[in-house]
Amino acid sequence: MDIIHEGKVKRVFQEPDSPERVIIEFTDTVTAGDGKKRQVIEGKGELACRMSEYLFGYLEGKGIDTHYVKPLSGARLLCRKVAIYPIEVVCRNIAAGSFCRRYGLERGEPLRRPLVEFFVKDDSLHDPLIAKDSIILLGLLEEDVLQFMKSVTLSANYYLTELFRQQELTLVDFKLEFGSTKDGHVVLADELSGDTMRVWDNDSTSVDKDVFREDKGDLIEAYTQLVDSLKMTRPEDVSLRPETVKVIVDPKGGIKNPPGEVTKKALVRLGFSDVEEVRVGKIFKIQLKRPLTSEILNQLRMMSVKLLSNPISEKHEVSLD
């Protein structure tokens, strides 16, 4: 088989029977502090490759995309062949790590909602945060797919926290990566593993890459007990996550807006004299079944060119913010 891509700690070959799938090994390789740790640790790519097979199909079940196909012997998975965008987001729920240094707080602090961060994927910078408008003047990656990254981001989120909490264990934070399909479609990648998160059980005990990280014990007896633990767990009764997007539909400039005129005579009567201009537009909240999609995104799409707005005086956008 043809290697595509070797990285720190997994290889990617090309599927010999289809140009559109790749098989992505893992190895038993372990890396902390931009690959200034490393280590070979017998079994970890086994274990890795085994947590991050269970994830994505749990996640697939619940209806966000993703690129895994099927297992394959070994430490392998069989995956849609993507290119990986140069950002990785990060997922936090309690402060920990590099959060806590560069913020001065204390580890287990919990945070008053998940936040979600994103980070150049670039190990020359040591992969700096960036800020979303930065991204996007920088041309790493456009608007709307970083919205779409933050949302999946945040359903991923839910559906893996209630999974862990079946097992009384507690999702501190994790990283995720996005690529695009042939087709276009923005799916979830690379991998779900104790290398990509922090877990904790019930006395704030990692049960991931940060035994290996911090000298704490055993990684693989900690992997084995992740690994254990997902096995255990009942992804039915994961209840699923109503998600909510909104299509804000606005008048075209240079076309009259009769609802806006009559806005801006009424502000002006009642004494705000410096209102230069009121267009009256549309926001729709559409509540969907199932974690949004590159489908999905497109159906809004055409929701509101079929319905939602008029095209020939009217522009639209889907916000998922």
Given for the second form:
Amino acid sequence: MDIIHEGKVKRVFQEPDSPERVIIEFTDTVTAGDGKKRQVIEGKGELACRMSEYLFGYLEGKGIDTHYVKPLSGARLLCRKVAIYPIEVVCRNIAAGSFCRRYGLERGEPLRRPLVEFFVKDDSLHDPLIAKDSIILLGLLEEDVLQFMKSVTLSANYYLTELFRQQELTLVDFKLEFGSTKDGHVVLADELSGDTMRVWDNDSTSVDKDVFREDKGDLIEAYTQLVDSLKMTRPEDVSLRPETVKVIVDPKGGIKNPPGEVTKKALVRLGFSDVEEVRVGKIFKIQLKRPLTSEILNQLRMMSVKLLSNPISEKHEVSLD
Ligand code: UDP
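Other form of same protein, the form predicted together with uridine-5'-diphosphate (UDP), not the form predicted on its own:
First the chain shown before, then all remaining chains and molecules of the complex.
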């Protein structure tokens, strides 16, 4: 089999019979601290593979598109072939790891709401944190792809948190990667395992890669506990999260906007003399029946053109924030 990519802990092969499929092999290598700490731990690959298989399958069941197709023997998964975006997305519920180091916080401080952060996927730069505006300015992602990734990350956080909660485990944080399929769909990719998330049991003991990072015990024991816990969960008990998106309809400049003119006159009459011009637009808040996918995003764009806005006099924007 032709190898397409060899990462620090996974190898990606071309599936010989299907150009749009790849085989991802999880190795027993475990790394931390930018690859400075590295060890081969027999059985780790298989456990990370089983976690990814379970969690991707679970998220697919909740309507989130992923690259996962089916399990293969050994530590391997059959996946859709994607072009990976150069941005890693981290979601945090509780302060830990680099977040504590960066801001001088205590490990374990709960965050008021889930936080989504973006990092550049580039080992030579040590995966730096990057602001959303910088991502757009540097052309690393299109704005709608960025918004979509954030929205899917928050959905995934909801579903994963609920799943772990069933086993009295806490999802502290996790990292996601996204890829684009040949037909342009943005899907979750890479892996979802103890290697890429922090999970604590109810006395805040790590059952994830921190066991290795911080020499806190037996990684295989921790990963086996995670896999066993996942097997005992009931995905059907986690109900679908209602998702709301916004379509913002914005009147174009240079075209008459009668409601705006009326409002301006009224404001000036009330003494707000600094008002030069008012344009009145619309916001549609749309609640979806299922999690947002690239396909639904395309449908929202079509709705905006066909019904929600008048493309001659108005601009529209699908907002997922
Ligand atoms: N993470 C990852 N790969 C990376 C960086 C982080 O999978 O290259 C995961 C990590 O396991 C944790 C979350 O993303 O669950 C947040 O990691 P953090 O930024 O705190 O960095 P770390 O402490 O791992 O250096």
